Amino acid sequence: MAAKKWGLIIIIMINLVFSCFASSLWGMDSAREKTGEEVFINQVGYLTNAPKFVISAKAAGEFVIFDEKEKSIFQGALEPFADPTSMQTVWRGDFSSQKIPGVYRIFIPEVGWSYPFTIDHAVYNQVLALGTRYYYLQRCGIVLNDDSSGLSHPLCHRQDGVMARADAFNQKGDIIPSMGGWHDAGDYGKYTTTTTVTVAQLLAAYQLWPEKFVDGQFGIPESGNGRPDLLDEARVGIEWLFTMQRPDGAVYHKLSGRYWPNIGTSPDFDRQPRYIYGISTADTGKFAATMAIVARVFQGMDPDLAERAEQAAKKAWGFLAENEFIWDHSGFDDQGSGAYGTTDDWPDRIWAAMELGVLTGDDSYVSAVINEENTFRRPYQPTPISWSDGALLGLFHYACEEGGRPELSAELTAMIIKLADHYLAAVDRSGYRYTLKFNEFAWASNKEALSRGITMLLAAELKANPQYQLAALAQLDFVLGFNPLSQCYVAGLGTKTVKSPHHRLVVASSKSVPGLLVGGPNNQAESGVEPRDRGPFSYQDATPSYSSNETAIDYNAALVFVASAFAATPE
C-alpha cells in the first residue's frame, strides 16, 4: 500500500514539473535529451482498439504519455525482454487499454522522450495513401508535375525499347513498343518479375477489402473517372506486362539501359538505348498468373481488359506446358541493371496454374501441379510472397474456391496456417513483436517482414483467429519506428523518416518521393556503407547504401497490402 502511496506521489511531482515546463519539454532538443532515439514506438501511430507498446533502449522502471497539453494521463510499468530481434535485452511497456483519440508522446525519466504518434481509428490510411501513390511518381514514360510533392520532369523514356538480340520473332535491333509501367526501384529499368508480384498483390488486397478503394482516393490523373485508383494505378503495370509477352506466349524478362545511369540522372536524361532482354518461363508463369487475377478482378467493370488478360495468361500457359525451364539471359544482359535471376520456375507454374485454375473452373490447369492425391508432383514448400515465389497467393485463392477439389482446398489451407502459426510464434518471442530474428535481416527485410504480415493475414481469412491479424500489424508497427534504430522506414510518415534513399530522382530532384519504403537492415551490407553482422542496426540513411536503403515496386506492394487491412473505410 505504501509502494502504491509513494508511486501516485512521484506521479503527481512529475506531473507538476512538466506543466511549469511544459513548452520547452515537449520540444526538448537532442543536445538536452536523445528525443525518440532511445524510446521506440510506432511514429504513424496505433489504432483505438489495437495492441501498443514502447520499449526503451536502456533500463528503467516505468513510462508516462503525455498528451498534447503536456498533461500525464496514463503510468505503466516496463518490463525486462530478452529480445531475438536485436539480440538486446529490451525494457517493454504496455499501454494497449488507451483508446482515446489525440497526439501523444511518452517520457521514460532517465532515458528520454518518444517521437509523437497518434491514436486513432483512421491513422493507416495515410500510409495506404502515400504507399500507394508512391507508384505515380515511378511512372516511365510520363511528364511528371506533381504539385503535392514537387517532383516534375519531362518525359522519359519515349523510345523503349529496343531487342537486344534476335530470337524467332524479332531480329536484334527492332523496335518493341513497351512505353509505360513503373520504373522498378532508384534506377530505371523495368522488370516483368517485379511488376507482377505488384500487381498480383495490388489487386488481391482490393479483392479482400474493396470497400477501402474508391475513386479520387490517391489524387492521381485517373482520380475522377468513376473507377477505385487503385485498380487505375494497376493498370499502369498492366498494360505494360502486355507489351512484353510474345505471339508464342513467352514473356521478356526486362527492360532496361545497357548503363546504369549516374545516381544523380533525371529519367528524362537517361537516353541511353534501353533493351528488351531475353525471355523466362519463370517470368511468364507469373504473368499467366497475374493476368488470371486481372482478369477476375475486372470482369464486371472492364469485361475487354478482363478477356484481354484471360486470353494472355492462356497463351502464357501454352508456353509453359510446351516447355521447360528456360532462362534466355546472360551476365552481358546485366551490366546496366541487375537480374532477378532464377535457376528453377517450379512455384511459379504451381502459381499460374492455380489462377488459372480458379479464373477458368478447368481442373487441368490444376492437375498439371497436383496429382490425384492431391499433393504436388514436385516438392514444394510455401513461403511468403516475394519476387521469386508469388504462389502462396495462388494457394491461397484456390482455397477460398468453392468449386475447386475439396479435399485440395484443406490442404492448401492447412500449408498456409502452418506457415502463418511459425511467424505467429516468433512474434510472441520478440520483444518488437517482429517475425526477423537477429540473424535473418537481409536484402529487403522490410519486405519480408510484411510478406510474413500478408501470410498471417491470409491465414486471418481462413482461420478466425485474432492474434493473425495483431501479429501482421506489429510487422508493420516495426517498419513505422518501433525498432532498435527508432526510423520509420517509409519517407514521408514519422518523425525520424527516410531522407536519402538511393533514388536517381530524388538526387536529381532534391525532393523525397514521399511513400517510398526502403529495404531496411541487411546484415550481407553489399554496398559497403551499413554495418555489417548488425542485425536491425545494419542499416544505413545514405544515398551509397543500395543494399539497406533502396526501393522498390515489390517492397511496396507489400506495404499497401498490410495497410490495406488496417486502414478505415474511406467515409
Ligand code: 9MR
The other form holds:
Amino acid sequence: MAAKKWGLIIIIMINLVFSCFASSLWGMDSAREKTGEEVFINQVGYLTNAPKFVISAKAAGEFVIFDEKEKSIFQGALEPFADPTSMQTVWRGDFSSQKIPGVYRIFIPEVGWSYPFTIDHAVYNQVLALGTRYYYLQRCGIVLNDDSSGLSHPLCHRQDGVMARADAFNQKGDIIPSMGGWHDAGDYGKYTTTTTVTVAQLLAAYQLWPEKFVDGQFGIPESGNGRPDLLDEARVGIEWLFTMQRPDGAVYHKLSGRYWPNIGTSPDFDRQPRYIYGISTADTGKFAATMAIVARVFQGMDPDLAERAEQAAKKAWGFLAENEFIWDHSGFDDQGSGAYGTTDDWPDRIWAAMELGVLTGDDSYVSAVINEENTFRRPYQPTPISWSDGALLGLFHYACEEGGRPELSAELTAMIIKLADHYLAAVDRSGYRYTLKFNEFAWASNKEALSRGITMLLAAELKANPQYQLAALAQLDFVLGFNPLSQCYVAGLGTKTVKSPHHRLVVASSKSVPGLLVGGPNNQAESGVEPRDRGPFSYQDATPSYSSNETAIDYNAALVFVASAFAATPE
Ligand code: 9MR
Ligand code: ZN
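Next block: the form predicted together with the named molecule, after the form predicted alone:
The next block holds the full complex; its first chain is the one shown before.
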C-alpha cells in the first residue's frame, strides 16, 4: 500500500517536472531534443481502441504523453527490441491504454519529441477521403480545375489512342476512341494491368464495407448524383477499360506515348501520339475478372452497366479459352512507358475463372483451372494482390460465396489463412509490427506491405481472429510515419509528409496531390537517387527518385482498401 502511494507521488513529481520541460519545448524545438527525428509514431493517429506504439531510435527508459494543453497525461516504459525491419535495436513503448480522443505528442527525455498525432474513432476517414480523391486528380481526358488542391490543367490527351501496329481488327494509325481513365502514376500512360487491379480492389472494398461509402463523400464532380462517390470514381476506370477490348474479346495491354514526357510536362502539353500497343492474355484475364466484379457490384444499382460488364467479361473469357499465352509486345514498341510485363498468365486465368464462377454460378469456369480433386490444374502459389497477380481476390470471393463447391471453398480459405498467418508471424517479430524485413524492401514496398495487410483483412473475413485486423492496421501505421525515417508516405497527411514526388503534374504546377502514396523504401534503388541496400532507409523524397518516390494507381488502391477497413461509417 505504502509503496503504491510513493510510486504515485513519484509519478506526479516526474510529470510536474516534464510539464515544465514540455511547456518550454512544445511548439519550439530545442537543438538538443529535436522533434520527430528519433521518436516515431503514426503521424495521422490512432483509433481509440487500437494498439498504439512509440519507438525511440536511441536507448531510453520511459516516454511521456502530453496533450494539447501541455499537460502530461501518461507515462510508460520503453523496452529494447531487436528489430528485423530496420536491423537495429529500437526502444518501444506501448500506450494502447490511451483512448481519450485528442491531439498529443510524446516526449522522451534525452531523445526528443514525436510529431503530433490524433486519437479518434474516425482518424482514418481523411486517409480514405484523400486516398480516393487522388484518383479524381489523376483523371485523364478532362479539364482539371480543382479548388481544394489548386491543381489544374486544360483538356489532356484528346486523341487517345492510335493503333501502333495493325492487327486482325484495326489498321496501323486507326483511332480507337479511348479517352478517359486515369494517368497511371507520375507518368501519363494508361495501363490495363494497373487499371484492372485498381478497379477490382476499390469495388472489393465497397463489397465488404458498403456502409462506409456514400454520395458526396469525396467532393468529386459526380458528388450529388445519388450514388457513392467511390463507385463514380471506379467507373472512370471501368469505362476506359471497355475501350481497351477488341471485338474478339482480347484486351490491349496499354495506351501510352512512345517516350516518357519530360518531368515538368503538364498533361495537356504531352502532345506526342499516344499509341495502343498489342494485346496480352494476362491483361485479358485481369479484365475478365474485374468486369465480373463490376457486374456483381452494379447489378441492382445500374443494370445496364452490369450487363455490359458481364458480356465483356464473358467475351474476354472466350478469348482466353481459345488462346494460349500471348504477349504481343516487342522491345521496340516504346522507349518510355511502363512495361508491366509478364511471361505467364496463369494467375490471371485463375482470377477470371473464380470471379466468373461466382458471378454466374457456372462451374465450367472454375473447372478450367481446378480439377476434380479441387486442386489447381497447374501449380499456383497465392500472393498478396499486385499488378502482376490479382488472383487472391478471386480465391477470396469464391471462398466467401455460397453455391460453389464446398470442398474447394474450404481449400481456398485454408490457403488465404496460411498466407495471412505467415504475415501475422512477421508482424509479431518486428519492432515496427511491419511485415517487411530489411531485405524485402523493393520497388513499391509501401504498397506491398499494404497488400499484405489486405491479405490479413481477407483472412479476417474467413476466420474470426482480431489479430489479423490489428496486424493489417500496423501496416498503415508504418506508411503513415511509424518508421525509422519518421516519414509519412502519403502526401498531404502527417507532419513530415511527401513533398517532392516523381510526378509530372506536381512538378509542372508546384502543387501537391493530396492523398498520393509513394512507392517507398527500395533496396535496389534503380533511380540511383535513394541510398541502396539500406532497407527502410532506402528512400529519398526527391523528384528524380522514380523508384522510391513515384505514385501509381495500384498503390493507392491498396491504401484505400486498408483505410476503408478502418474508416468510421459516415454519419
Ligand atoms: O509499380 C511498378 C513496380 O512494381 C515495378 O517494379 C516497376 C518497374 O517495372 O514499375 C512500376 O510501375 C511504374 C510503371 O512501370 C510506369 N508508371 C509508373 C509506375 C510506378 O513507378
Ligand atoms: Zn491525360
